[in-house]
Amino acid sequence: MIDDIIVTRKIFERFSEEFSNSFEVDVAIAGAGPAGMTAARYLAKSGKKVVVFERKLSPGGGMWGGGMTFPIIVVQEGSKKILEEINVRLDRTEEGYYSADSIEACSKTCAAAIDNGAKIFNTISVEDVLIRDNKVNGFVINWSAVEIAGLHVDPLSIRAKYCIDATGHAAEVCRIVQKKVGRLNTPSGKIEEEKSMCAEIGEKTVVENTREVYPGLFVAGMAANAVYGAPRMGPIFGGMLLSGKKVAEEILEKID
């Protein structure tokens, strides 16, 4: 016999325990795309307490759709090891180019982050940041459904030693910080906005632009190119993976 109330109680009890255990963490990540999830995996594997907030129902970001919904992605020689570490099967298509099933890559990237200890919460949006002593030290979060419905419902707060904006093209957290403090660590002090597609440049700059954009706040993945005014790069994801690894390494060098 299945008791509906027992099912409800178990869901609520487990969620309550896991959510309350994520109020204070080492690193909080906004966005569960390939950069955010890769960063979460490396950080958690190094023993850091990591939480990821994804506004959509399914983590994985744009990598799910491959190229124009053909579920295939491409990575290059320098980044394929990141997928090989989590047992994603790669086919060598041409010299220096490797293809992968986008659904397999997304699934295993998410699973690997979880297996290493990162906690992912879906349907939660980051609507603001905590700032203390001129340093970002947490996120202000709310249910995505509240945001979509336009309801006036007060949010909750998560404290973190470091935060990562991995929200993709929108660079949502960086835009919030720019609005609140007036200046980011960019040449103009503002978000430079992403340029038209050019994979050759974009794949290089997405790694170069992965950095601390304001004290306590790092930017990674496509958000990094949006913030620093570099091109987008379409369904080649090597740079995104390398960006996630780089931001993890940079935070590990700074974190207590």
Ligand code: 48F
Given for the second form:
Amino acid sequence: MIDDIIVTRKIFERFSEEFSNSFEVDVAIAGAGPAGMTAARYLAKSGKKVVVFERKLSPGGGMWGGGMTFPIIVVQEGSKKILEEINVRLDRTEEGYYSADSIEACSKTCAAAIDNGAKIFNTISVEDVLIRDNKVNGFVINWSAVEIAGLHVDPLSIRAKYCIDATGHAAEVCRIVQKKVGRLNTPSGKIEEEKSMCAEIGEKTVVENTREVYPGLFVAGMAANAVYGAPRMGPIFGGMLLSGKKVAEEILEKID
Ligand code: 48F
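Can you return the structure of this protein in the form predicted in complex with the ligand rather than the form predicted alone?
Below: every chain and molecule of the assembly, starting with the one above.
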């Protein structure tokens, strides 16, 4: 016999335990795309307590869809090791270019973050930041369903030593900080806005632009190019992976 109430109780109790265990963490990440997931993997592997909030039902962001829904991604020489470490099978296409099944790359990237100890909460959106002494020190979160329905429901907060905006093209957390908090660490003090496609430049700048954009807040992945006015790059994902790794390394250097 299966007791429906035991199922309900188990779900509620385990969620409560895991959620309350995530109220104070070393690093909080907004967005579970390739950059956020890769950052989560390296940070958690180094023993940091990491939580990721993802608006959608599925973590993975824009990597599932490959290019125009053909479920293949391309990575380049300097980044392929990040996928090899998690056993993603790569085909060498031409000198310096490798292709992978986007569903394999995406699911293994997510699984690796989880296996190393990062906690991912799906269907939760970051809608604001916590600020103390001119430093971002946490996220303000709400159910995505509340956001989508436009319900007037106050959010909850979690505290983190460092936060990462890995929300992709929209750079949502940086946009909130620009609007409500103050100057970003960019040439204009504001979001410079993403430029049209150029994979050659975009792949390079996405790594260079990965940095602390406001005290306590790092930006990684496509959000970094959006914030620093650099091009998009389409379905080549090496830069996203390298950006996730770089943000983890930079935070590991600073964190107590
Ligand atoms: O867009 P996304 O995959 O960002 P990324 O890791 O990678 C970019 C590439 O997918 C692609 C590209 C590569 O050539 O240009 O676009 O930089 O993942 C971002 C994730 O953040 C979630 C969103 O649902 C997606 O899964 N997200 C966005 N805003 C919020 C959020 C928010 N406010 N709170 C929580 N999750």
